[in-house]
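Only one chain is included here, represented as structure tokens and corresponding to the form predicted alone.
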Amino acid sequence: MLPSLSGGAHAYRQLIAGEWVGAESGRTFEDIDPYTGHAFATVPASGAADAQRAIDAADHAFAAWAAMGARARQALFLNAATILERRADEVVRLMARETGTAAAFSRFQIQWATGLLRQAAGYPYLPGGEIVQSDTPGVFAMAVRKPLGVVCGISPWNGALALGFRTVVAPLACGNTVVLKPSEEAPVCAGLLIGEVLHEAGFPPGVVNVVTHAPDDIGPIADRLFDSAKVRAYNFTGSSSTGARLAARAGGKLKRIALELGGYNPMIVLADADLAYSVDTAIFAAFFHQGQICMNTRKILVHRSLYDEFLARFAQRARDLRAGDPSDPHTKLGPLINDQALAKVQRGIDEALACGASLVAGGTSRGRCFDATVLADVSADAPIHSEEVFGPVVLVEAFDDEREAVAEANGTAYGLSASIMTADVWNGIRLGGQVQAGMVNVNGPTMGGEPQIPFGGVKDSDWARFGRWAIDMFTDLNLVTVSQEKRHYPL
């Protein structure tokens, strides 16, 4: 069991072959509370040997797990959902301390993850293939889906709980075993906690393994995970730059990889939009979780007839949002994850201001807490005009016609999510078809999502889709034919 949360730093262990163990070297590292800057926990600082043990454990457990009946596998996922719900209050406190997550986003992640577990409980009962018509007389052909083997999951810190579960649940439900390597910024919430919930739920030893490592010490673990012939696929959520490197590495071994990457998500506010509702939606979508979600709105494009009033209302609402202690239930925005994130946000703002932008709201910080920031008149020469800084910063621009708005929305390498605010829903749908995004929300935020949707983007934002669509990624399609009569051959 993971230790309780009372008191200071706690010593955690990692999960390998059904046992909670330290790193083979005995080394640990400090997991830092982003709000206080103090050590929240000590965590195993693993290396190549630990990764190999986890791979071997997963490989050893694969055959029995793949052969387990649908009812038995379903029961384990349902058990896990119940355990996570029971521990909800504890998890909220845990996420505040490790990732600076305010209560609202923690509660959302718990709800989302329990929904994912319960939906995945039905995956073993979904069709496992299809009958294929054969042109050969007397031949019966079946396309059958089979699990791959060992899948490596690499989970992020920003939506640690929800995205950590998403990293492993679909591969597991398809009959694969997993080695989960959580971000070093959230080794507990994005990894060890997930391992413990699944372990307590009754997942057999070796089916789920969690390996942690110190910052800047990923190399030896990555080498084992990407070079091992036993690991057949990867599931990564993180930055587009890292995803590109991992995709190249997986491709060099002819292995598949699912990627959910960055986003620069536009909101288009048309002339007929409900102004008050558009402001409400934009505030939530831009600043929830301090702008540290891949689906946060990064740029708001407002029709010129509404622009001045929208900007005034939006900026005032942003000024009312002050970042603070995430463990306080009244706090809406918590701290950024680390000093590097803080510096990146500040640099993005400074570059925009140097290029002539106007600071309409925010721009101030206290420790790692950065207040909601609104920029206007941002030049296309400023990097923040088309690149995400992953913080509570949003650009507001005016447009004159819909074609201009769509062109501006598409003027980025990303294509994850977009939002269109309008009284004419059908026009919103029409424009949504022109926006280069994997997900378009008419009269809704760029942020959100449910476990069952085909979550994913286009361009530099994604490879693959999640939800039940992930089944295709984490299984092989094998053809099986049966000849009911003796065949006649030309030789």
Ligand code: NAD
The other form holds:
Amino acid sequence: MLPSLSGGAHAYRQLIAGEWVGAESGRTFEDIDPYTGHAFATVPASGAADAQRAIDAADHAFAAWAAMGARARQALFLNAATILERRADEVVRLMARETGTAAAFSRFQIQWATGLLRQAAGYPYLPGGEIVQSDTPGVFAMAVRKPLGVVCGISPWNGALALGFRTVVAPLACGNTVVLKPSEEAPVCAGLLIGEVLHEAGFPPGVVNVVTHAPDDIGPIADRLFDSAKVRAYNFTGSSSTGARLAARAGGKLKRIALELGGYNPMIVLADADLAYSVDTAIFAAFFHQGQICMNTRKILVHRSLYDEFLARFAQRARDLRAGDPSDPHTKLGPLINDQALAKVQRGIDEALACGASLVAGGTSRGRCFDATVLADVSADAPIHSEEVFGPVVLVEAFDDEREAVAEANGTAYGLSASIMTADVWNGIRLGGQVQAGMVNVNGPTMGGEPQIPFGGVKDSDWARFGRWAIDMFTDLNLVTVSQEKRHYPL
Ligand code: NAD
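Next, report the structure of the form predicted in complex with the named molecule; the form predicted alone has already been given.
Full complex below, order starting with the chain above.
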């Protein structure tokens, strides 16, 4: 029987080899509701042995899963989408409690994840390769796509549901089996819930495994996941610092890793932009999910001719956004995920103010709820001028010419997403070509994303690409040749 998602501090189990089990040690940890500060669930606190069992189960299930026919595999992804849709209201409640996510972002994620599942349902029917011309007479050559084997997915807490699914769906649709290790901050929404939906949809035992762990216990689990020869690749979404460390680990074993990392996303408002629409776009892009999305706008660069008016209107709108209870359907901003996140946001603001910045709106908090905050005149010496603090704080700066705006937009280590607001779309496209970002949006927010787009960034933001481009990441391309006549050799 599956664990129920409703009610108080529910005791969850994890999914290994098609069974819902506790950690081998019997240990559990408390999963904390960031708004109330109380335990919302207890979750298995796994160790190396649990990770090994999950790897072995995925390895054992691989051959049969890779050989399963396209129609049977497609049906499972379609089932999963239907199940997730059926459970939508329950998932919204769960996301509010475990991750402080307000309803609008949870509903967006449910829609996104069901779209992803339905699109992935078509992958098994995509061409499995192509015919390659050979210069050798009588040789017929094929480049054939083959699954890799066991893929380990490591998911973050912030877009828990969507990114938990993104961590496993493309690898599975390519014929791999998976071990999903969700963030310790969202073991249910970024992990166990995904396992539940896929398990109920009928994915065979061992094809999907989910292993949860307590905050300080990642070491031995990571050792198993990264040292095991059975795990062929990793699909990681999280911070750039963790991604860099894990890339080095995977590289040390000559294994593949897909990375989706942090961002510091600029919005450039040109002199000919629609001011009211630019303010609307900036409010959404900067503060949706209280600034805890990799694509949130972190810096707004406004042409000096619009700057004062933009800042006044933007700050007024920001002052109306007060953070509160994410379970209340009227709440727009929920709490930050934990006390460390709150401290990081506060530190970023304090450092900026110490360097001479002006606090134009916000800067106030209650518990873990931090109000929408606008800073102006932030010195380049303040870390927040170029580093992601991952909270509801945005910088507004004036510029005089476009070259200056582009240089400022490119002045960070990141390169995920950018937006350019202008009445001259072709100029927006031209300028967008100069911005170092994997995704450029003319007259749209830095934030967005649909399952089929080539989601991804440049520089320290990542090197993965999702949508159908993920197939390249999670398959090998094998050459198969057939000699149709006897060949003549020099020896
Ligand atoms: P994080 O790097 O702290 O954790 C991400 C995952 O890595 C978690 O599952 C965590 O348990 C795991 N992890 C941490 N140390 C590990 C280790 N030594 N071995 C194995 N796994 C380890 O990131 P987070 O706080 O969960 O997420 C927020 C960050 O993710 C932000 O920087 C945000 O911009 C980024 N992010 C990027 C995208 C994207 O698509 N580019 C999407 C969402 C979030």
